[in-house]
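Read the single chain below, which is given as structure tokens and is the form predicted alone.
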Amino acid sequence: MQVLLQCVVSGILLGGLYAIIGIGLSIVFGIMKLTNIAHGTLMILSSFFIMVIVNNFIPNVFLAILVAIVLMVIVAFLFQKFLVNAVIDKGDEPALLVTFGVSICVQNILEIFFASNPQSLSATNKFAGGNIIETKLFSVPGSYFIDFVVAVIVIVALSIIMKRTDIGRAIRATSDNKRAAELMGVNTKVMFVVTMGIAMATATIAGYLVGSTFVFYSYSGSGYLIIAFGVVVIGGMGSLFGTLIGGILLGLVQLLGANFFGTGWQALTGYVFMLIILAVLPNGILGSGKRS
């Protein structure tokens, strides 16, 4: 029973990290109806940005994260303004191919500069490594707990921004009815740029959490893209709190699968669960077309 409880608690906390990995992908799809294939690679790019900044320029990790967020927002502006916006009105396929091409280019650039060597930001995180939260019933890595708390804070903050600010209402109007939003004076192309900027800001936070919790490589982005897909498909594309639920469920099912069937089954059980959810709820748990 204690082992089972350990898996449940660890799975829920790991799900928080999964949720923040997927939240940027969910936002972009919910607003632009675009599946950003480059999301995972751009998230890992932010991990490398933070690593380089901390090691060479700004030892303070919080300042380094802020600088990395600024850099990633600039990347988002260039990416959306000059690439995605140029083709987004021509159908789904051109924009999808653009994101795929950007993913390949960024991954190869990272490979040139950093090769395939393992990298880590754990030295910047006092909760990583041997820091364990222990109780009589279970013990979990401190980094997992921090990841979960940060994920909840980010998702709640995004929900407030989307519901209670002018920019959030403009973004939601763009998502609900692009033509009607334009008739009301909303520049939808600008809203797309803002949306991508928000998504990349959250991806930067996720990039730090991933880098301080696990080892990462120049090619790690594709693996995290698959996790992001799983999270948003389970929770519902475009739903903020659905993404959190999806992340928790995916992390929980994966660790329970590893406990009952062995570690080799961890990923498989998660994606079998995703297929079951799709069969029963094709739009995901909270993917009824409304954002939460």
Contents of the next structure:
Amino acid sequence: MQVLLQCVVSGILLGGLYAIIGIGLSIVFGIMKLTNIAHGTLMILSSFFIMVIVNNFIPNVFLAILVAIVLMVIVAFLFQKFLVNAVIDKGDEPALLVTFGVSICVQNILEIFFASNPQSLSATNKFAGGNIIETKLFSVPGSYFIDFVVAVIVIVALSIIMKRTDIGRAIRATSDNKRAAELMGVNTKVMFVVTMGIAMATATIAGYLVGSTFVFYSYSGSGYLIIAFGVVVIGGMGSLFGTLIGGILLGLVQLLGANFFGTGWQALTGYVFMLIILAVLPNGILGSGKRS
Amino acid sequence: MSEKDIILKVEDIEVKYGDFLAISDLSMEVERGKITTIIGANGAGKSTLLDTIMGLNKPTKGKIYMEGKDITKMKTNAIVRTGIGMAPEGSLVFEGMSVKENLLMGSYVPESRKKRAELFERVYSLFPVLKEKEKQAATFLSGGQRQMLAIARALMADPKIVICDEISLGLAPVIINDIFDKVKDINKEFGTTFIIVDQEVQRSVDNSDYSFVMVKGNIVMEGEPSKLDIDEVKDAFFGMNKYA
Ligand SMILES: Nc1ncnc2c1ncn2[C@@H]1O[C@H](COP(=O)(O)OP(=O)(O)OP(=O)(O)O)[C@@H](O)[C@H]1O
Ligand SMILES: [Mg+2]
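Show the other one: the form predicted in complex with the partner chain, since we just had the form predicted alone.
Everything in the complex follows now, all chains and molecules, and the chain you saw is the first one.
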């Protein structure tokens, strides 16, 4: 009973981390129908950015994250404006290939600089390592707790931006009907760049949380890409709160799977669950129906 | 009569879809503050012409000027900022957004953002049903309500020119008359120029200050309602006699 309760608590909290890993993939798909294969690797790139900045330039981790966000937004701008936007009108495959190519390039660059050594940001997170709450029944690991809280804050903030601001509405309008959005005076290509910028800003936050919760390597991105896929498949592409639900469910299922079948089964139960959802609810739990 | 004040000028344009010549050597001048209608049978090229003005199609030849400024090569979103708004064929409302959000998108352009409160009042008094349905997703609107939303959304930009393609599509006759009355009100009160496409020949002529008649990608006739021979217009519309 105790173990089970612990699994549920940790699963939900881990789900928060999964959600924030998935958000960027979800909004990029939701807005521009682009499956960004580079999402995981770019997230890990931001973990490395933060690591280098903290270790060499700015010891204050909050400032370091802010600088990394700025750097990642610049990466997003270059990536979207010069690579993706150049091919996005030519069908799905070229854009998909571009993101795949970027993923491989970034991973190789990381390997040149950092080889395949394990890295960690946990020293910068004073909540990491200990428990923030301890009861007889369960405990709450500090890093998981922070992951969850930050994920919820980011999701709420994003949904406010999307619903209440002109730029947020313009982004949604672009995804709803690109032609009509242009007729409202929206520069839809700029909106794509802004969307990628937002996605990479959230990926940077995710990159920090991942890096301070787990060890990471230059090749870790692809594993997190699969988690991000899981989250959006379960929660529904393009739905912000769906992403949170998707993350929580994936976290829960993985930890329960590990509990019942052994740790080796953690990832596999997650994938099986994802396939079941895909078969039963092709648009995910909160996903909008098919779009034109 | 004094010199005409031309707000929009289309000069010798040619538009192709692949090899298909949809518009050839077409020129027209739209007078400021007037209601102009474009009449033509299905496939005459009316939507092609309007979409080309909006930059949604690019002409292979010719030029388009808005208030003397060459907008031929500009992108749609930039053309909108020169003061042309469009309620496109098939309304193209933002399905997943509420009626109010659709209207907010209508005034996305910074200059109109400042006047939002006033513009909301204006369109809500023109189309009270939109106020009623303010919070509903546009996807649940009826065909006629969508059309009203598309027109209202275009008006939310407070444009100098409003282009309505297939203004009466899916609307009941009483509502169409009502909408034309509203168009005239707006035109009188704010001096807004309208370019309207309506399938009904007589109605198009009656409700306009000036009409263009299109046949197969060309303008074959134009004039004020009093100077247009309605039978001649109908011949052109139905492709009869010399217009066959
Ligand atoms: N995207 C396109 N690709 C190829 N041909 C097109 C395209 N759009 C329109 N056409 C052709 O161009 C011609 C003019 O079409 P357009 O839609 O401009 O006519 P219209 O006058 O608006 O007709 P309607 O009254 O039916 O709306 C038609 O012959 C049409 O088949
Ligand atoms: Mg048409």
